[in-house]
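Given as structure tokens, the chain that follows is alone and in the form predicted on its own.
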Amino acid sequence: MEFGLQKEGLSKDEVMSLLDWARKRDLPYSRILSSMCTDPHPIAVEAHVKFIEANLGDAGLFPGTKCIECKVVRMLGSILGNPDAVGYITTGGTESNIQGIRSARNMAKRKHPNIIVSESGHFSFDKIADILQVEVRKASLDENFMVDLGSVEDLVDENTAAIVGIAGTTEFGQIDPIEGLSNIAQKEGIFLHIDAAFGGFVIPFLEKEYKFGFEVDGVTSISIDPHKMGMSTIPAGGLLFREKRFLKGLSISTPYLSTKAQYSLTGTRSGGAAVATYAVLMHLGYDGLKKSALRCVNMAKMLVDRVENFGVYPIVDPIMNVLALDVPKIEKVLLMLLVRGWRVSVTRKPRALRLVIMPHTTEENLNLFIEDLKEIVKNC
């Protein structure tokens, strides 16, 4: 008789061997321009690894756990302009979209539910329709790949629930104008939730002033991944709410479990991505963060400069690290670049090389892929 699981276990030195080899096939960061994941920082593997066991599920049974994580909830309430939001660290994105709908869909109580989201929004909002049962509605892109107003307001109606607005969209890296968003959802009387997954750990540290978070009054919920931008260990996302009532709209009782009542998405939790969370916020503080984000930025606009020399430009100016480039036969380049040794990734409509500048990447690497991209875009 086969077993998937053999009968008899193996030494820890066979275990690791065959760890060894698995390990060996995942792609190193260092030559990926396609993610929006990092090398997490060190403090943040070591706080992980202390933590390990910890359920923020049942934070009753691991009170400091939760204490950490009310810290860094504030913490990031206080990057997104309000420190007494409250939330709870997520498992990235898109959960903390689907519990921000969900927010919106239980507090507005409508028969027929839909939201309204522009169509560079994230794919979790594809899930959301699936899971909540809610209509997506995609609202039209202007010219800089920005939602357009009109086609916003053109797709509300008495059974909207939420309007979406990204700050930091995945593919462009663009801010769709939250506070014309805002208008819209207070005089509708809306909820308005932000997907600044990306955004979040990148916008408060531009030169140029943003306003997108909690300080524009008619904004909801923020979504924002620490384990991005943050350099904390995956999973770590956060959801913060303006108010304690749009968070209590998610709880269900939990009757046998050492607190009373749960609002996360998921059971069990993990403390330690609150806790790695939490130490990479306290290492670095604001000036560290600020520091490492606008490294990107700036290695970001001298890759643009760089590729105009040899005729590649974006095909929108850049405002953070994420960038999309108008390359002909981009077929090809794709191939090439693949052959040695790049992952980088295409956006949707128009098809362009997409590229995302990471903590991981340093300027050795990039100016050896400047040259590596100039050389095949010279011979297609």
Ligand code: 0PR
The other form holds:
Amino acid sequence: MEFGLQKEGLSKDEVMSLLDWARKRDLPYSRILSSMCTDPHPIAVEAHVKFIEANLGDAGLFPGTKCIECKVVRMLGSILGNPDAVGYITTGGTESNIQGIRSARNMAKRKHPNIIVSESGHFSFDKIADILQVEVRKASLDENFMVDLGSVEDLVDENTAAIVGIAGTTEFGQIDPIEGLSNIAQKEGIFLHIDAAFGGFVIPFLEKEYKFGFEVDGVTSISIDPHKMGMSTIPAGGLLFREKRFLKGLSISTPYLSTKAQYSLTGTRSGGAAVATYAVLMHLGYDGLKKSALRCVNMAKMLVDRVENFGVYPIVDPIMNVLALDVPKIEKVLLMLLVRGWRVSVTRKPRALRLVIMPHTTEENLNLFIEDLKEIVKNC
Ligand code: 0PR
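Form predicted on its own done; form predicted together with this ligand now:
Shown next: the complete complex, the earlier chain at its head.
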């Protein structure tokens, strides 16, 4: 019965020691430079635990939690240029993207719907192709790893249900030309979904202004993830629509629940994560979020300056805290970094060393990483 359910239960201490065993095998975030998640803010943890049983899937039973979710949506809307946007707290970027495209597909009523996303799109769009039965057309990238507008125009046809713009690509941290995409979408009367799952909590705080939110007229919906740069607990994603009718397009009747309809993908869903997001946003405010985001962006810049001294250059000028570095003999370098306990990742095309500098990264650890990288590159 080693792996099955035991007939008799264990004591709390015994269970906890099993958990401790598992916990020790998990990696602490300190040496992880590959993740877009991070240690949640302590206030998020406290808030989540306080609302641990709250189920937003039956919101009529939890009106207090629902009220907080509405306030979170309003705050996310204000970060994204429209406090009146409507939406809900999802399980993350994947659900937000699925639901954004589901709304677009349902509204467009095309016979053989297709959507257009760049080659740099997150793999959630490949899941979308399968789940929603839409053709996902991949637009090519320009020399800066942003979507090529000409390629998007070439791919649009009468069956296009949505165009997707990415504000903070997973691999390169680049921002698609959202205003250009908006022009195409508006000209053709097509839904424009923005995947700002990562960039939503970074781009608004950058010194240079990038228009990517609802201030761009053609933008219909946006994904923005509190469980990434928003330092909330997992699972906390955000999906926002410019107008209520797009959310209504997702509505399913729920006759025996305390509410008449449900627009989320999952039924039962975490109130804890929504409240955790509220706690972080209220506690940090605009200034605190900006400070945290810029700290990461500045550390990323510092890293680039330092590695350039030993001949390692970014393959594209970084805009935010996602870096793709061109290192010689990359496979060997990746292995040596792993041996030294660093968790890094690699981009698909071209193969480059991908680093994400998150709130858990300290300057001290980054210095250790740079020293290790320098030594490894020298000896490779
Ligand atoms: N959109 C973008 C732009 C993303 O970067 C991601 C995830 C998603 C959507 C999907 O979000 P969810 O994973 O919340 O559904 N980006 C990271 C990635 O796939 C997520 C990640 C996080 C990966 C932590 C690893 C990790 O340790 O690379």
